[in-house]
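Just one chain follows, in the form predicted on its own, and it is written as structure tokens.
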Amino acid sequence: MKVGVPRELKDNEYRIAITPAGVRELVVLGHPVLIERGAGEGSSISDTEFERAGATIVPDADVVFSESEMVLKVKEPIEEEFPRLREGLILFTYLHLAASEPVTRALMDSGTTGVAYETVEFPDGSLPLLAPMSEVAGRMAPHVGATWLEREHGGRGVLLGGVSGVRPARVVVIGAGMAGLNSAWIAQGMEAEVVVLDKNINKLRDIDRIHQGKILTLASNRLAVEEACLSADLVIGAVLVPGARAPRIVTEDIIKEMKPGSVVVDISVDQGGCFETTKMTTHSDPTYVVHDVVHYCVGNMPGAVPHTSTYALTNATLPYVVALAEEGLKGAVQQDPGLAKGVNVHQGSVVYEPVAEAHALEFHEFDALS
């Protein structure tokens, strides 16, 4: 199978969907790899490194899309890329379709098969291809929040870790999944006062066991969320419902009552966001203010650290890429039911139920179409 990797076009997105090691694995197995010229430069990977690994460098994305049977990307296609989609093409990337009807429609109209990193599952229900970027975003969130808490950036002027004799910032993390756990861990390491809320008591028990009381845990409910947010200097939203739109946990009424100059960081923004006041922003224009609260809602946070992110992502995706290239779509998903859950759109139909529900579209079973 011929595999193509274009340059990412989303605002300040410097990741690339493969590393030289990934190229070598595919080429040795007999699968040609086409990479758009300069696609890896933002991740500090040169065309020469890719060529040494066996890739063919092509002049532009049109060649990548037209000549490849499977295209690997990091982020969902933007409008400029919609005309490149076509029937029979496999697109393997983060799609987050529940939050984007235009991308869903573009995949359906073109006949492209959309396989989403974020809905591939392990047997235990965990999400192996979402985990590495959730880990990166979670670790970034306290640093981002600390920056925007500075007065010159519109924040309250609070140092996250405080100093001797002065209380540190209070950081509230909503959600104890991969992103939330990493956010809490890093914030605690920066000596902030950290509170984590989640509905899953077992996850909270794990935090208590590991951190031995250094991170406060609370069972999540409406009143607990409200009280925690009103006392917070920084709120990090890390709520995930796999493949579906994120629930709006924090209402605008809560935002209105938060401390002026406090900061919210919405890691869930790719799935629509967990704050009622969330709207997606970009690295070039990352924040806006609502009711005197600074909102950071960048949809591709890990794109700010592309070298780390690219290698972390390829470590996770490569076995699935190899399976698709070796077995084809049908063979790969038959052998791995978890990969089958990654197929969101196929033959013009939505085959992942949460996406169909999000946009009131007809849902079709994938097996019935294959």
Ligand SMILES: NC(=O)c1ccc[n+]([C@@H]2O[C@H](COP(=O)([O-])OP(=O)(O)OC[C@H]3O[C@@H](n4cnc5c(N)ncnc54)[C@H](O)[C@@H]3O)[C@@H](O)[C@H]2O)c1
Second form
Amino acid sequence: MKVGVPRELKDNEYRIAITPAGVRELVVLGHPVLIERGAGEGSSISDTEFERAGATIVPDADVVFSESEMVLKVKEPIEEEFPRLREGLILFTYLHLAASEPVTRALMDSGTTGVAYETVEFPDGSLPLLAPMSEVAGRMAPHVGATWLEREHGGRGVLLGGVSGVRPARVVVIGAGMAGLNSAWIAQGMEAEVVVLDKNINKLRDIDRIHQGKILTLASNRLAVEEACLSADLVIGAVLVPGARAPRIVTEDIIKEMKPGSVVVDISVDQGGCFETTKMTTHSDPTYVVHDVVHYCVGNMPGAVPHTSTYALTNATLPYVVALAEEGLKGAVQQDPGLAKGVNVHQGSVVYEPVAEAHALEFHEFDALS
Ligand SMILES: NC(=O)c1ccc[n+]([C@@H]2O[C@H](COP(=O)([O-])OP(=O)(O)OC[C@H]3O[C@@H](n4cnc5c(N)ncnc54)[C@H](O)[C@@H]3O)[C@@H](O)[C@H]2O)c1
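Please supply the coordinates for the form predicted together with the named molecule, as a counterpart to the form predicted on its own shown previously.
All chains and molecules follow, beginning with the one already shown.
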């Protein structure tokens, strides 16, 4: 199967949907890979590196789309890309179709099969192609927090790890899932005092087992959250209730009582945020201050580290890319029902129920045999 990878066109998107390692894997298995010239530049991967791995560099996206049977992207197509969609093409990317009727209709009208990273599932219902970005955002949060804790950035001027004879910063992480666990881990590695809260005691047990008391774990409830936040220099919000808006766990009253110059990083902002005072910000203007507390609420944190994010994302997508290339759509989804969950639009129909519901479109059961 010919696989194509264009440059991402969405504003401020620097990732690319394949790495040289992915190219080599596909090429060795007999699947030619076409990459648009310069598509890896934003992630610091050169055309030469892709060529060395066996890819063919082509001059523009029109060639990528027209000559490939499957196109790999990072973000959903934008309007400029709609005319390149066509019947029989497989498009494997983050699609977020429930949030966009125009993209849904562009896939339906063109007859492109849209396979969405974000709805591919593992047998336990977890989402393997979303997890790597939570890992990146989680690991970034203590770095970001440390920067904004500096006095010149409006913080209270506390060094995260302290120094000999001086207390380190106290970092409170709310949510012990993929993002929260990684935040706590990095903050502890930077020698801060770290407290993690979660409603799910099993998640806290895992942290205790791994970190053996170096990270304090607390069952999450109103009083525990309040006490933890009032003693914190940095609070990281990393909760998720799948399919729902994030619960507003930290109230404005708590924010009012926090130490002046303390910092909150709300990773959960993409689901509405877990601080009552959260509003979405961007990398170009990442923070604002409420009641003397610096708020960092960037919705696409991994965008700041596209090289790492590209590798993290493609490590997770590559096995599915290989399965699709080797087996074709039908064979691959028959072998892996979790990948079948990724198919959102097929042969002009919406085959993923929440997308059909979101846009009041007719839902058709996906039949891999058709
Ligand atoms: N801002 C960004 O750039 C960015 C990047 C990646 C992910 N995210 C977001 O980060 C959030 C976390 O993702 P994740 O993959 O870590 O999710 P996850 O499912 O792995 O973990 C979420 C955790 O929150 C806990 N939780 C739920 N309700 C709670 C409550 N009331 N009190 C305490 N804990 C509670 C759950 O028990 C779970 O352990 C999601 O909203 C995700 O979309 C944001």
